[in-house]
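Have a look below at one chain only, the form predicted on its own, in structure tokens format.
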Amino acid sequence: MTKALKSFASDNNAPVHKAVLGAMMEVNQGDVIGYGDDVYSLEAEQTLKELFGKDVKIYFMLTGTGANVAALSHITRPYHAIVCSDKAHLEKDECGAPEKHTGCKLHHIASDDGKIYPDQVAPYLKSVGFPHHAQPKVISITQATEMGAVYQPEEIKALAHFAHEHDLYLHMDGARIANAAACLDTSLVEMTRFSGVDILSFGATKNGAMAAEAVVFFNRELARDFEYTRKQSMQLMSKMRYVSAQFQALHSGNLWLENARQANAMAKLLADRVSDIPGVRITQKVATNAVFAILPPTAIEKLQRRYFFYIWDAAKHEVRWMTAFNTTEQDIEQFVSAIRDAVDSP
């Protein structure tokens, strides 16, 4: 078997953290009740409630797309519209699943860094009450964005205030929320519940888990009957203990934060180390674990023979390099050396 290339393509390519895998092995004993009524799932639910508040409603899921689609379909009707960034995972990377399963129209707002603001959402409110147009119902934001940018709590609060003032909901895609929290040095609850978020798609897979996501309802009324939506969305795991054990491993201590800090630190180190290489230009502020850069197309081709990463914008020769919890300083130094060689060689 050929050894895989070292990946800087996505944190999804990283292995499962050994502590998470160990937690799954620990619960792999004997028979327990399925579908989330087991003691391990109840313990994990309580652990997350200690993070977000005792009165929140938590539903464990399997995939990020599944969490997004199930959450959004549950709070919308097919004649509604969802407003998001043009860089959002909903818009770019979910194969039309949000439109198919919610029936809603996606209004995407152009954004360089993936962040959107109330004044950009406001024009879509002209459709309210006009039966020929889809009716705006949800603002969906991503924390951290697909471009690695981070919303400050004040920015989230402004969007939440705007949403609630106009009878809209605020949904947060938190696939990389751990990286955002590590960047801001703030708590998960501060960025979500305390900032006015109604529903969170709570990610763990990109932070060292295997197939572990959750939907967190801060507005309990919105959670009514979600157990049926989850089942219809094919996100109800029968052997739920193996999902909940992953959340327990990450969040019963500070492992989630340690993992995110390591990934962020390695991205910052990578950006710093390539900043003085002629022909390499960083295109986005490096706040979390993503580095976007433009480099000569011949260098990209040479580099991809040794490392796995994605070309983000072929027209601009822009690439995306992602780090993860298992990225080391040695990995960065070797990669930077390869970048130098690729750029310098004729």
Contents of the next structure:
Number of protein chains: 4
Amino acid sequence: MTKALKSFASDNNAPVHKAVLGAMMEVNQGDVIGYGDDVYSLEAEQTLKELFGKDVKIYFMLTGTGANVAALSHITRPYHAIVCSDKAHLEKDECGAPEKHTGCKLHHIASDDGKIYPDQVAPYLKSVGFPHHAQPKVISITQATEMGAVYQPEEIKALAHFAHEHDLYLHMDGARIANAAACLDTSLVEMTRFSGVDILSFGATKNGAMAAEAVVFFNRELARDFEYTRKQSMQLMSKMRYVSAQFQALHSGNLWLENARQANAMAKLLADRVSDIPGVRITQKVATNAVFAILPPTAIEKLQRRYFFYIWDAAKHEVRWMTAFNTTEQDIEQFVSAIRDAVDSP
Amino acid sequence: MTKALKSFASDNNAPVHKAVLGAMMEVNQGDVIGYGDDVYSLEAEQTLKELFGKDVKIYFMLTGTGANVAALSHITRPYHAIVCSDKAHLEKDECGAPEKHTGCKLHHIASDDGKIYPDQVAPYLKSVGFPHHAQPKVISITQATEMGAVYQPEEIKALAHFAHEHDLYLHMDGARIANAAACLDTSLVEMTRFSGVDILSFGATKNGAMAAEAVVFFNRELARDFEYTRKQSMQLMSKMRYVSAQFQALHSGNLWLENARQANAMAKLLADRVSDIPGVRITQKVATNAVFAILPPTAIEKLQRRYFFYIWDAAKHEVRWMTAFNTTEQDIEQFVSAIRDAVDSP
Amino acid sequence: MTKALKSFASDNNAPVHKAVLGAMMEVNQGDVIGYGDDVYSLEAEQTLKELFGKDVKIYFMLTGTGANVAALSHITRPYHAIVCSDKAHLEKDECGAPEKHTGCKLHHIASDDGKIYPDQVAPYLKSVGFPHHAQPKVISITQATEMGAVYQPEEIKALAHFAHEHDLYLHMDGARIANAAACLDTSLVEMTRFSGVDILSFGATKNGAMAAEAVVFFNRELARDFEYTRKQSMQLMSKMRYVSAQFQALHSGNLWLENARQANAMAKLLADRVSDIPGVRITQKVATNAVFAILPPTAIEKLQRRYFFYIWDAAKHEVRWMTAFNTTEQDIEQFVSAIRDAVDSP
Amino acid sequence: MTKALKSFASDNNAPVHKAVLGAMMEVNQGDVIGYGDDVYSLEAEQTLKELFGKDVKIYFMLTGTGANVAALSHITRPYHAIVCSDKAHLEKDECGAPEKHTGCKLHHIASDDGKIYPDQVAPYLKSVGFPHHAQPKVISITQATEMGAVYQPEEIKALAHFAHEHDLYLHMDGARIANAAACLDTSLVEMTRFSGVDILSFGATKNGAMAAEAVVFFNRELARDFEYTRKQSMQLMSKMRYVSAQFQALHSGNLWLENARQANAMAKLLADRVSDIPGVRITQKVATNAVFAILPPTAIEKLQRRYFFYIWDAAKHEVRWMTAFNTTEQDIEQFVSAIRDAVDSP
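Return the structure block for the form predicted in complex with another copy of the chain; the form predicted on its own was the one displayed.
The next block holds the full complex; its first chain is the one shown before.
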């Protein structure tokens, strides 16, 4: 465990963007009231309202799991079911927190790239009205998905239309929504509110922040009493200004987009540069900042001595490489060179 | 809501100590693995182990409520009861999070200063073995209490002895444990491990940090599997180094103690300086950084125009004033002068 | 543990009334659809609707704790608080099931006879709107109380008025509602719907049934989706006709009232007959079927060798004696004689 | 909804066996202590201990969902995962009660006949030790399965061996365990304790009882404190003797086995008799008391006018027919004749 290694394990292995940390230092003066009723938090809230619309409801949170779980527990009752992909962070990577805190059943749809579609949700509606079955109430999608794929706005609209037609809500886990926006070259509001999303887990941590997430309600009726759910979900930070400052730094200008573009571009570069290495096969379309690849097993082992990254599917020798806002072309070139070495060496 | 006001509302209205923020900047370079397996986090863990003993188990958390709730849910089953004071943060100020997440019943003991004693816990043991009653399993105390009072180590030992004799655990909410240590002029380990505490919610946020809490297990058997409870409690930060750096800054030297001493000294000064103002009556012994006082109602109103603070008991015109590491003598003098003005004016 | 003893321990120590068991035998023929969609269940539902009004919503349940907990969990969110008396079954005798299943905090009001009043609930409303505090949402009262006391309809109306004025619901635990009706000589609907109760746990078990409870919604909007809560609360019986038959037997005629009157009369008789025994002191007004009395400690011990009953408060040598539909005058005379013996003997 | 129809919808559409109701009448005399400390309950417990071994721990319950959920919640923590088949009652038919009450994630394995095997559980063990994933702790199997299939004792042993090797428990949902025993012509203890099952949901309701289930702990350490879990799970009946009498009636002699044999034989007969009807295809092996069949859609519609039964898979025109202890050869002949009519008519 040394500091020296470059990590391709996750975009949360990156540090905090300098401007974000700078903004946190700037608010570090004097006393302000806690829990979000301070000027910095109100400013940051305003900034996000300019992105999403004046009438949305915004609540700052501390962790991505916290944002997902608090959002979903607030819009469900325990006898409801939540439909998501089998790759969803919700389903796979939150240690059962959604079940524990919402009480709901999770239905997961098998998906290669993490995207799901209305016709895959439809079969779960057979349970509606049958008291022995959990009642579907939310479709939760991830934008960009855990596999790096991106929903087109039309696909989101189709899901929203389907959801609302059947009295369901559409939740979006936007831990990497910036990367999706950069990929689609569209605005955050287009992919969310304008596409019919009811409630968004809005991530900043993976986009260059330290620990800053938000729950954004486009369906404002759903927001009623959310301040209690946030507090009870242990996600209400006392010194809130330091979360707010992170959002302000990223979203008062274009930093969020630049960060996402850089991460995406580096993933694309990486995928391009390894595409002709014998024995390396890219397994997912590279739309955002993740590259999935199959490597010779011995190469994986060698490479992991020099770089952090996760083995995605051991049986298939598939690995995941993620880039972040701080990944440079030089990082990629060195990594590619290491991959070549690892693959070449006997 | 302006930035200019000095706040006596809470020690969480204070900013972050410069050295803490400095330490966070220092770790802000390059990639490190997430979720606590980085060198900075291991260092900080070592630092705390030097305080508490090599063999304790330490888990960093994000919020005080999160630390309390995760700790208590881990050492209880839902049919258990937790006994605490009626002033406990747990009982009063966590929006029912303990009940929601542990499933346990909370028994609260009426207390003026927030301290409880074995003979007050004893009556709840009548329920032991009776399946219609929740089964007492944890005594939770707060050091220093929400009323600013401090348990003597002997008092903690008596509670621990009583608890262990009856197969209960002793939990300490140490959101302001630094203030208690400063008051008692004793070490953190003396008041906790050496006094028989099984599990500690160890707070740094109110001691000059940004958002840094930890759960410390002195009873190491209880720690088994806590990594899952932490994650499921939505308290596992991905970029953990920034929490760790806060602990490192406060506890690798004496900063934590200096901060606490300053806060305590300023509370003492405030209490002394208002003691002769007619119409002002101090209602709790000032042991740490809280001053409770009764004021003429019109004075409260006037004073609140210039300073943030909470009305503690409206019926009794009782207010709470809290100091923090950043409170200065000048702050106190100006505040005292404002109190005099408010009381004097017709 | 022999069969021979007469029990004054609880009205649930009584057997099932012959007519109730007879009704269960009568429905015991042929197949019917399960889970309540059978003719017997529809009939019983009709019978109860004649008591409470055609438009109420009625759901049969299996246990009193199940009825209380399912009812309360359905009309609350986990960040709510439920206000009840410190004698409430909910608070004392359900092993923390309300906290576990609703997630809510319970606020209990100290009460000698188990009755609570609006001015005692009022202080809890200070928490409204403060995100750190659980939000009061339900007042739960027990009719008759666990101490045998009875609310006058006007007292219930006052609580309902207060509740609705403050956006709270009024829940009634009616485990012994028949005894209350018999005492007040009023109808069940008068004490519930006409007095503003929103939701009732309607008990039959203690009134001569085997295991039959119901949740009755007077506020019909609250009933939406309750079929899922009942199922998820593990209270949906498959062979429902046998629960329905119990209600039908008790409520298609006056059996419920006769049973309650007999139990009440026997408690009154018992209280009268012991009132002049030296050393015996009745400690609660005897309005329904419970008698609380202080006895010399040696007398308690002797008496318990011949009869089942509970010591209510060991420190005060206070016992509880309950009568039931099957208690006879002869039972009382023999018991009184045993009490005399126990008190007299050296 | 008339009383006249014969139902093939479920074995819980059957009435209560006369001898069971008779036993309930017999215990209906005089007072006995509640909640299971009465002679009848102790007798019934003894009876079951003769089946399963003197040292097992037995707790009577009210519903099958209640038995499953209380059992599983008692042996898990919320960060655990439970592995079962996708046909499991637990997964499909309990309205999310397992998730709500245990907090655990359910992993379901796709299965045609409801049986699962160690190699299908193995992949879930990859999560062990990874704090982002729920930790597998229980394998839950149903004997007989919801599809009417039966595990051989060797298959159960293999699952138990696998479970214990990996620090998991083996739970059996025995709602229809009597049918499985009848099919295998083996004892209840052979299929459970002797095959390594740790904890059993022992069903009587579908075997001719009214509402009688039990949780049986073969692994006695797991039973510690279960009396509190039962009470908190709202499954503790006050007038327990009436549940106990049901078990006594079924298990003090061979009634349980006769009932199961009759149900199984009638399913076999039904399957045989329809096997040559054109357009009718049996889709599952008939081992116990369920027959799954594909029929022409118009035939289904016609048949449902005269008989209750469920459409299992609408898309495939697959229905489920269940027999019970009270199904007679005449019932089968009439039903078969109705099936012929329905299939034949244009």
